[in-house]
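Next up: just one chain, as structure tokens, the form predicted alone.
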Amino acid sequence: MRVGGQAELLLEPKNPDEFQKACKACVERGIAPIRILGGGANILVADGVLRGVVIATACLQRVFRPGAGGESEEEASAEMPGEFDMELPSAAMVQDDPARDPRLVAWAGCTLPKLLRTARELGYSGLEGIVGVPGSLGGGVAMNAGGRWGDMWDVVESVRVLGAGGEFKDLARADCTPTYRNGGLGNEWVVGAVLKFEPKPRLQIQEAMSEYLITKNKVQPVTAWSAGCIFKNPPAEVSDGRSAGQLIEQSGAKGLSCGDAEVSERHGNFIVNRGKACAADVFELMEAIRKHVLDATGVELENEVKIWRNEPDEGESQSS
């Protein structure tokens, strides 16, 4: 969205161990709140100085096949993201048959576009539906990023998180209860994940990605400054099956604006920055949209985008 102020403190760990040390150091020193920043694709940051510390995962970019470092499969599974330090070879260098073990290990800062490109080149299917979704793996897992063609947790086999005590904890897919736009991990921070795919021809994967991306480009303002969908789609029984975007359009809120923040003409559930909007403009416009929809339909919209601002009771969060 390109709005918002400054971080009071910023830390940029280069590997999972530094990530752990950074979180422990902040807890030990009483620095709060702690916020984990991925690609910043689904957050709105308030104007001014944001108190506490922001830990950015941008340097935690690695993605690789289990065993890529020479360990056995058993060791690779047991030691997944925390101990691995091997990059995935380029597609031309991948040895043997990747279909024998169609899994990838990715660190929290790995961008979703990079992850999709890697999966496509290896012939790994399962995430095509999130093509065009920005952000990073950590936030994608934390909020179960996705859309009409599939969600992040469709391919998650296990996830490594950092608990409140500052220790790594591995959670199997069966131990987690992800729901719509919620990975169900609470305040635990994603460090990395093991993803399991279905082997398919690369051309077939590319065709699906291209088809989905063309469809998205037709209905979403993909080149504008935005934070993606602002509101969650309400439960069908509450909204008579209407999406948040449809409710916004039907309520007459599609033409609303505040300063340089405006509801996109292409998609009602996107707020775009025309160039000079500030966070306060966006927040005011969100409340105006919410009131329009509530007055017109009786449905109260819930935020999908994460909001970071200084509040006495603000919690810890991880963004994509």
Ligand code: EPU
Contents of the next structure:
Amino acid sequence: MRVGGQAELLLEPKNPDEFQKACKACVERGIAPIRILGGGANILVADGVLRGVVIATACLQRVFRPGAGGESEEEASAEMPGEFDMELPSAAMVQDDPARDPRLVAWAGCTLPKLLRTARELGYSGLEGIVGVPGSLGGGVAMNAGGRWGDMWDVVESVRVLGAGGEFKDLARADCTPTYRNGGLGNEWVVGAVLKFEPKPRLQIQEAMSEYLITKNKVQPVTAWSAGCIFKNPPAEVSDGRSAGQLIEQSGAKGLSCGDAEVSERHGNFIVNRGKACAADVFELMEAIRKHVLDATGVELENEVKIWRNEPDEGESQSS
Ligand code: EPU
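If the one shown is the form predicted alone, what is the structure of the form predicted in complex with this ligand?
Time for the whole complex; same chain goes first.
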């Protein structure tokens, strides 16, 4: 969205151990709140200086195959020299038959586009539906990113999180309860995940991705500055099956604006920044939309985007 102010403190750990150390150091020094920043695709940051610390996962970029040849995940990870930041899988990733164990380990900061490219090149199907989502693995798992063609958690086998006490925990899929746009991890921060795919021909994966992307590009303002969908789709029984975008359009809120923040004409559930919007403009517009929809349809829209602002009673950790 390109609005919002600055972080008082920013930390950029380079690996999961540094991530853990960063969190512990902040807790020990009483620096709060701690906010975890993934790709930032679904966050609205208030104007001004954001108190506390932001820990960005941007450098936690690795994606690799677990146990290729029988090693543990740690060994497989250690084998990758330096920062693994390649466009396509390295020779080390494809030296045996990738279909034998169609899984990937990705660290929190791995971008979803990079993860999808890697999966496609290995012939791993399951995440095609989130093509075009610009965030990171950590944010995608925390929010259960997705849409009409599937959700992030469709492929999650287990998640490694940092608990409130600063300890790593591995959560199996069976012990988690992700729901619509919510990974259900509470205040536990995603460090990485093991993802399980289904082997498929690369061409088939590519075709599905292209088809979804074409459809999405037709209905969403993909090149404009936005934070994706602003509101969650309400439960069908509350909205008669209408999506947030439909409710916004029907309530006549399309085209409303506040400063340079404007409701997209292409998709009512997107607010776009025409250039000089500030966060206050976006927040005001969100409230105007919510009121329009409530008055016209009786449905109260709930935020899908996460808002980062200084709260008077701040001191608790938040994550996204
Ligand atoms: N529609 C309208 N007017 C609008 C916008 C949409 O009538 O202004 C109608 C469409 O014609 C369609 C229905 O509403 O019949 C649903 O629209 P769409 O297919 O665009 O899907 P959505 O429910 O609005 C969800 C996700 C998107 C994801 C798409 C496609 C939510 C809140 N949104 O959108 O995710 O990209 O499906 O998979 O769940 C995001 O999470 O940020 C996001 C953009």
